[in-house]
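A single chain comes next, written as structure tokens; it is the form predicted alone.
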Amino acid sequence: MEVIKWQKETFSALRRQGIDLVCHVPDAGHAKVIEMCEADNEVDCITCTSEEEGIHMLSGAWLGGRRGAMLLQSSGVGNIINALAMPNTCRIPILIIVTMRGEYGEFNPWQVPMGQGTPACLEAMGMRLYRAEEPTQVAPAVENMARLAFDSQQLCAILLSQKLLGAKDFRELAK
């Protein structure tokens, strides 16, 4: 799969905002941005064993003077809820980019509940949300939500809709 414009622009927006640490749990929706982070010698790209591990890394990085972002899938949002209590209480900025599942054209019924619950779960923890539905919305959202997070010490998330990413269809692979 070729890197497309919005993915390049997303990576560039992260770098313009001084983000030099990217934590992630492997995800096909973030794969190209992760590859760009791994290829940049000025970015520490950390593969986490769990999503909450990434939240703790970002918190520690901020306390050490760095800016970071977490890339995860909506199915992993439930794993970070308890971990968000510390940065929320201590006003540690957190920026996450969430690829949504359980929406437009979803084939896997197990993805639907967390996909539906993701916005409310994040908002309940004090996170500011922006939902990107179109490719042209992604990089500006990353840029502006990063500013909000780091300048105002807020928890911020960009939700990348499944319509934007394209629904997976494993029926084609089974043939």
Contents of the next structure:
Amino acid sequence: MEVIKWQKETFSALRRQGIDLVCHVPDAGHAKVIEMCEADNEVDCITCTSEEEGIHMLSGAWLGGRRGAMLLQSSGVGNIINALAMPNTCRIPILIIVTMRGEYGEFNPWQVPMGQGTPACLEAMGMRLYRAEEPTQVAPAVENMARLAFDSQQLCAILLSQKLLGAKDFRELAK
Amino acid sequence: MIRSEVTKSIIPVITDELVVCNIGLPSQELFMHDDQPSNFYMLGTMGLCSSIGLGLALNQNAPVLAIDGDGSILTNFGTLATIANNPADNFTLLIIDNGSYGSTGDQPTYAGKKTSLSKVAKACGCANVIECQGEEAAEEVGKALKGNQMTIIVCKCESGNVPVPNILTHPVSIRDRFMTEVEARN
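What does the same protein look like in the form predicted together with the partner chain, given that the last one was the form predicted alone?
Below: every chain and molecule of the assembly, starting with the one above.
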């Protein structure tokens, strides 16, 4: 599958914001951005065994002076709730980009509860959310939520809606 | 030897290293024995002390010691695979393995029964894994901190707790003074 424009723009926006560390749990919706990160020698790309690890590796990295971001799927949001307590309490900036499941056009009912619960779970832990529905919203969202995170020391999440990602693409990617 | 005594015993070999310490009594014991601005007391989320330590070690140059526990490692077993596959030679992980969940009343962990954390660490691909007794902890930690090779130390000791003070330092102050120490070393 070819890289589409908003994915290229997401990668460029991350780099413009000085983000050179990307933690992820592999996800079809993020696959192209992960590939671009891995292809860039200046970006460290770390596969995490669970999403909560990524939140605390990013926290440790920031204590060491480095800016990172976490790429995950909405089903993985359930794994980071308690992990967010630490950066929340210590005012350590966190930036996550979440590909949404369980909404617009979803074919798998098992994905629905966590997908629908994602915004409330993140907000309950003090995260600031921005939801992107259109491709043109993604790059500005990455730039501005990165500023909010790192300049104002906030926990920030960009939710990439399933309408934006295209529910049908998941079936293609899964082949 | 119990955990508090192991912690006290390693203080002389921690010179200039950055220390990330596990949730609950371990942090309170370190605070009681040797409060330093270069200590990051991770008081909030069980299982993720080693992840903070690895993230810190991979992204700056100073040596990092993460003091973790068997219960916490069992909570986040995946950390050993992530550590093995993203090695940082300035990183030492000390797992004080007293075979119990000390902060909640010394209920037994599986590490005190059939599960060997050192064997799990090796099976995950960690290259340099040492298992020792509490009395040997200071020597092993001292060697690891000077060794410039990522080391996992599983230190077996008895379960048991001592009275400790609460850490009243504000969390933002803990991380702010810690970051000042990190900057001074880089």
